[in-house]
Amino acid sequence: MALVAVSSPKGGVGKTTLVANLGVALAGLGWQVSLVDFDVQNALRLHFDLPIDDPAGYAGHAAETDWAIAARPVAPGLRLVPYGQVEQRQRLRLDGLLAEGGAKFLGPRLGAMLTGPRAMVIADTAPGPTPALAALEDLADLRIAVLLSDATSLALLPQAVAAGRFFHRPSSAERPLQLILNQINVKRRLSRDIAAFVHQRAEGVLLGTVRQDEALAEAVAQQDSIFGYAPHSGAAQDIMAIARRVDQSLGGRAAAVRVPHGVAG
């Protein structure tokens, strides 16, 4: 079993789209994946053809001890736990419970999703420091930060590599922060140069890179994964490569591998 926390120091880096597709890829590699949306925007569900007016989620029942009751099966081996549509008082209550209880509060609520050797929770967090991220950093087996191949992300790189953190919690030697460089535009020199620099300076913590690909945006518009919409695309190959690294890092290969259709091994 494994808990993966995905964060970003700023918004607009394509993190939620990456989480959705990484979940599909890891389910294809034999994991039983639960995607948990910790962002009040409640946008992760939009990748899986859930009704846009469906208010269901765990945030309105934050005190419940098992958030798996809000889970929706969305693909073989994959389920989604939406944040839900809640009033401000409910959101503030959840943030307060997370801030006060931290890992002790959150751990039992994710526990039912982490039963079995191939169970995985991938937590999609809101940008920047949040009570949810602070609690997750104490629990996660793998912490991933998503950056763009741009000047702002380049400025943040030394902080991440040197201190193993973007926010207020240092990483442990057993659970270092891993980086994914997203939306590399191979047609632009600056983007290519930044990607090359990150490869050189952050080789030990760079989990992978994803090239900029219109097929990703088109897949979102169709509420489909990149593997269902454009399985031979560059982005599909990149995300599958990252999924294989996560798989090897957290548990090795599954006995029965279900690679998404059209993606080469």
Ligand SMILES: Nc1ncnc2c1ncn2[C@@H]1O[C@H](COP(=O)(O)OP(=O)(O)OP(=O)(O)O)[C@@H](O)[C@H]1O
Second form
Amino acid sequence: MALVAVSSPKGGVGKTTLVANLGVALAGLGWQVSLVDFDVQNALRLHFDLPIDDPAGYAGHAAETDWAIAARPVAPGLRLVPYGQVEQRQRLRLDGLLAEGGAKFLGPRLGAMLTGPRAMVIADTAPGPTPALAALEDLADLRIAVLLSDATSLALLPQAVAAGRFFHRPSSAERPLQLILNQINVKRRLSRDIAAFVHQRAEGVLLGTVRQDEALAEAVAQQDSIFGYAPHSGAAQDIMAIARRVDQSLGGRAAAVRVPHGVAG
Ligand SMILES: Nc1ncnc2c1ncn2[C@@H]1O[C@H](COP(=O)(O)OP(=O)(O)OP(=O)(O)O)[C@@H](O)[C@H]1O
Ligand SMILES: [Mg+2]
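Output block for the form predicted together with this ligand, input the form predicted alone:
Everything in the complex follows now, all chains and molecules, and the chain you saw is the first one.
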């Protein structure tokens, strides 16, 4: 089982797009994936063919011990747990519970989605530091930060590489932080230069790069994944390569957990 938390220091970098498509790719690689939306925008659901007037989500009954009750199956091996449409009062209550209880509060609520060696939760978060992200950073087996290939992201990079973090917790062997550089445009010199710089300076923490590709936005408009809408596109190849890397690093860990004591070696 594995918990993956996707975050970013700034907004609009492609977190939700990557979470939706990585979820499809990892389900295709045999994981039982639950995508959990931690952003009040409730936008992850827009990538899937859910009824537009379905207000379902976990945020309205956050104190419940199992958030899987809000899950909607969206494809074989893939389900979505939307944030839901809630009032300000309920949103503040959820943030309060997360801030106060942290990992102790969140862990059991994700627990039912994390039973079995091939169970995976991928968490989509709001940009910047939040109570949800602090709790996720204490629990996640893999933390992914998404950056754009622009000058602002470049300015943030040394901080991430040197400190191993953007937000609450430093990177560790147990809970590593890896980067995805999104929206690379090889026709733009700045984008090319930044991609080269990141490859050079952050190779050890670079999980992968994703090309700028209109097919990703078009797929959302069709409520399809990039693998259904444009399976041969550059973005589909890039995201599948990242999914394979995630599968290798976390699959190895799941397999290791299954080896009984004294048998290994
Ligand atoms: N590789 C890409 N190529 C082209 N467009 C992309 C790419 N990745 C994301 N986009 C587009 O960028 C926009 C922002 O993406 P998305 O909503 O996934 O970002 P986000 O980080 O989740 O935003 P927020 O911080 O508001 O949650 C969307 O219009 C999406 O289609
Ligand atoms: Mg988003």
